[in-house]
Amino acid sequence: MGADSKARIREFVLDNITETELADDDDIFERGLVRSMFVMQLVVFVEQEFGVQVTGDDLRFDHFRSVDRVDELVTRKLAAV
């Protein structure tokens, strides 16, 4: 998708953590910024914000580790529509 989708994803993550800055390639789970259950909030956010269905193999934890990874998932899902 690009800069706009990354900005929207970054804003959502920043709204849910105590940090004020986040690089697009920061692993939010490895850095301990969120707990593993946050992935479900990301799934709901992606589905509602971008109008895509996150199912099956999309639900792999690795797809939600960073802004870049979430953006890659969104881009792939939108291209398949």
Given for the second form:
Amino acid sequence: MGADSKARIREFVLDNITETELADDDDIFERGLVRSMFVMQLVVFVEQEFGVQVTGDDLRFDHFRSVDRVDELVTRKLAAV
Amino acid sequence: MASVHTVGVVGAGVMGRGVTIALRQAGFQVILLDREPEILKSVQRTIADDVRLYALLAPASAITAAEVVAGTVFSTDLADLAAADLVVENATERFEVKAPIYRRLGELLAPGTPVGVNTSAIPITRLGALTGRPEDVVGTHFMNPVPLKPTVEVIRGRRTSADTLERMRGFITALGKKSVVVNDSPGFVTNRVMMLTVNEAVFLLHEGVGTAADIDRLFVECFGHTMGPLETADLIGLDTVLLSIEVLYDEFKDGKYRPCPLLTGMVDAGLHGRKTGRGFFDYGSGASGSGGAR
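The form predicted together with the partner chain is what I want next, because the block you gave corresponds to the form predicted alone; please supply it.
Now the full complex is given, and it begins with the chain already shown.
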């Protein structure tokens, strides 16, 4: 499940940037690959793709900085369902 | 001088919602008006989306959508504004849309109720005259997204009273923001320079001096701007940019504000920027992706 969800997250991010190389721990905001508003698309993507709700404490910018961080959030949310 | 407790917000579009959220963050009661019942129906959901974005980008400003809604009266009847201590008007950026609202506000509001015109181009003095109480009307050019922007461009109309100006500035301070006061002139300071810059950048592209990506890169990498003029134009919407530059052209009758034919052509073609998925840059199917700028 983990490897699969990470691949889907990576694919989504790659679809939205012009670069073709992306390490799973790259900070996509710090590297200037996306504008800060992109965080909202990531939230919507996570909710739709994995059927989870991102609310309250989960709604933190830090959870969306890299493929790894998004995957950690998704894994934690899916484990709690 | 009565203190401000309840604020009337006219227009539930992007700006009106942003102002509403900022007001609720600061603890004001809000009366939010729009003439379309459908818009008011969908606005609570949109506010929830907006609030989530602000929570992500500025955690310190966090407020829940429920907290915004709890202190907000939603209405389609301008007469409800009679209960407001101060009004911020955010209707569509067209004089013929705003004009009838100002005529009604003059009849409805208690004399001395400050009215802030949230506009980026329309002369404050002209709207103020319609109320019959021009001394109460002052420009309040909030920037988008309102909850995240620290400063408001305040415009002193030719007949705005010193008392109104002072009260509006005090209110903006209570909102947790700063204000910069300028005199009334089409486009004020911000948009007069911004629209001219954007239009000139479009001419550079039109003349083949540089690619869109390279023109923007120079502003980002040399000047340290967050984004270049063409990406900014895409974000604002090219239709709005064209409307603004046309207002400047009409008001000043000065050829330097002539819209670049490329801009007009793109608007005609429906390439309005981020909101339509394509403008100077391509935003793909996501319609608000990072675009091809970098």
